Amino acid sequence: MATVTLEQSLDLYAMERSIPNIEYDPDQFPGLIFRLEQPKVTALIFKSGKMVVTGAKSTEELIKAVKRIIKTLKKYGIKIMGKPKIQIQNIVASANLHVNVNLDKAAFLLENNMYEPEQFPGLIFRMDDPRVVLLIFSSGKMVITGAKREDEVSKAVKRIFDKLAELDCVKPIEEEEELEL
């Protein structure tokens, strides 16, 4: 998710009636929604000449969708004027460990975390460096979120691996186990 900010207002209303396949209802919502199908991406637009997209898979298709948004506003007659500024404010990933987790053990000995199994199935990490936050299940796979950057998401998953193996808290799936997925 990245915000976008242009440095001028927007005339929505206007946007509405010359863009196809935009939803505005201000009464419902002040943002303009713009949908993009290549790449697959969703940009709330608003009169202040901030966006808000979502939906990247990367860095690389996050800008190459805002220069695709841009360009489709031009070329409907809406006047940009400067460069877009991006600004990334989260990245949710996934990661699988290829290991099993014992949690009940990993929720004992990680600082900072939360684990309440008959609520939800998954320990909750909050990790300082990278400052990101991981949903990590006893299957090995997880979910990282809070990353500023892709980096900061490789180096969480290996952190998080390495310390779980210094705690004796993974163990290797078992042959029988990895048949049956």
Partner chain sequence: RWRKWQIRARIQSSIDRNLAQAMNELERIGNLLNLPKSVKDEAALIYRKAVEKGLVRGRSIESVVAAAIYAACRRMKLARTLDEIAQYTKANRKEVARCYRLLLRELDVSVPVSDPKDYVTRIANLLGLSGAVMKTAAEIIDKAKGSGLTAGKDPAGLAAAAIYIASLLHDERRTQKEIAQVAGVTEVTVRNRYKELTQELKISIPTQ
Contents of the next structure:
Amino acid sequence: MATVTLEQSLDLYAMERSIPNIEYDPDQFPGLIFRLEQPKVTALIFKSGKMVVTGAKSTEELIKAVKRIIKTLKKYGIKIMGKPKIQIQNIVASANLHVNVNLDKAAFLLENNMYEPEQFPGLIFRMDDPRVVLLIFSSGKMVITGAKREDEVSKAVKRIFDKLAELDCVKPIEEEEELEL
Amino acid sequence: RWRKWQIRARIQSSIDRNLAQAMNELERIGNLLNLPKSVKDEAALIYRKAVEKGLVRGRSIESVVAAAIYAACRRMKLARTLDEIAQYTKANRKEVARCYRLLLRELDVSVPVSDPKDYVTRIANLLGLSGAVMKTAAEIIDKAKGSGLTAGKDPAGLAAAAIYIASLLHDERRTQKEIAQVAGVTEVTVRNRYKELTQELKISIPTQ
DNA sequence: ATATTACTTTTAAAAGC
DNA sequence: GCTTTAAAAAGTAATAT
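Instead of the form predicted alone shown above, give the structure for the form predicted together with the partner chain, please.
Everything in the complex follows now, all chains and molecules, and the chain you saw is the first one.
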């Protein structure tokens, strides 16, 4: 997820009238919703000229999407000056440790965690360095969120794997199906 | 310093007023849930800590009381779902859950991961099942834990399925519907857990 | 009775209520 | 705090067939 800053104000009403497939209901939300099909992302565009772009799978995809969004705006007669400033605010990733995790044991031994199976099946671990939040599942699969750089994600995965192994919370998976690509 | 004393006294009185109201709520909800005095006392202790840390500001006393009750039940190993507690408040489960997470993060109250066996006891009692059924269900839960079948699963659903299996083995059959209802889960969940437990633990149910 | 679809959790930002 | 957007994980719930 990233924010994009265009150093200018935008007339959302004019955009709503001229651009097709746009959602804009200021009573419901101050941003205009723009969905791009290729790359598939969604942008929330505000009258300040700032936008929020979600759904991009990589930095390259994000940059391409922002260029296309601006190209589309221009195509419909919206004047855009200067180049957009793109800032990645949050990276959400998933990973697979390929081991089973003993969540009961991990919940007891890890420090900043919350494991409430009646509420959610994953153990929520707040890591200090890098500062990310991990949702760890017994299957060994996980979600990493809160990172601003890609290297924080890989560092977090390595750290949690080492920590879980060190605490003896991992067990090899018996039934290995595994892909044959 | 008069000023300092005055401010302190004012804060204390506001805490006192908040506590007085909270204790009434705690008594009301606690009685509706038939909670033993020990659990209500524990909840009161947790709530007092919360007020003293100023965690109730901007939140309804009722939902924080409900969250404290839930935390107390967990600590005392009394099986109660968040929904059962939230139903007696104007707040919904989501709001009470939010307060509960706040208590866990901000207070030094450690809450153990809930044990499906605590739900086994409660479900068996509510359905009037024998101690033998209860014992077998608890054994099934232990085996399930050993086989890693419980991680991430709702303890109430696991307990419901274990009770269902045990009731069949002891010829004290209860329907999945009856069990699901008192456990606070759906029949589909009982059925899914039942299938997994019987298959993975190789439990054969005498066909009748 | 099973198959979809939808919601639970986490994260971040935008402008305004 | 709320509103809106997206995405993944695995479990459960609600609704459809």
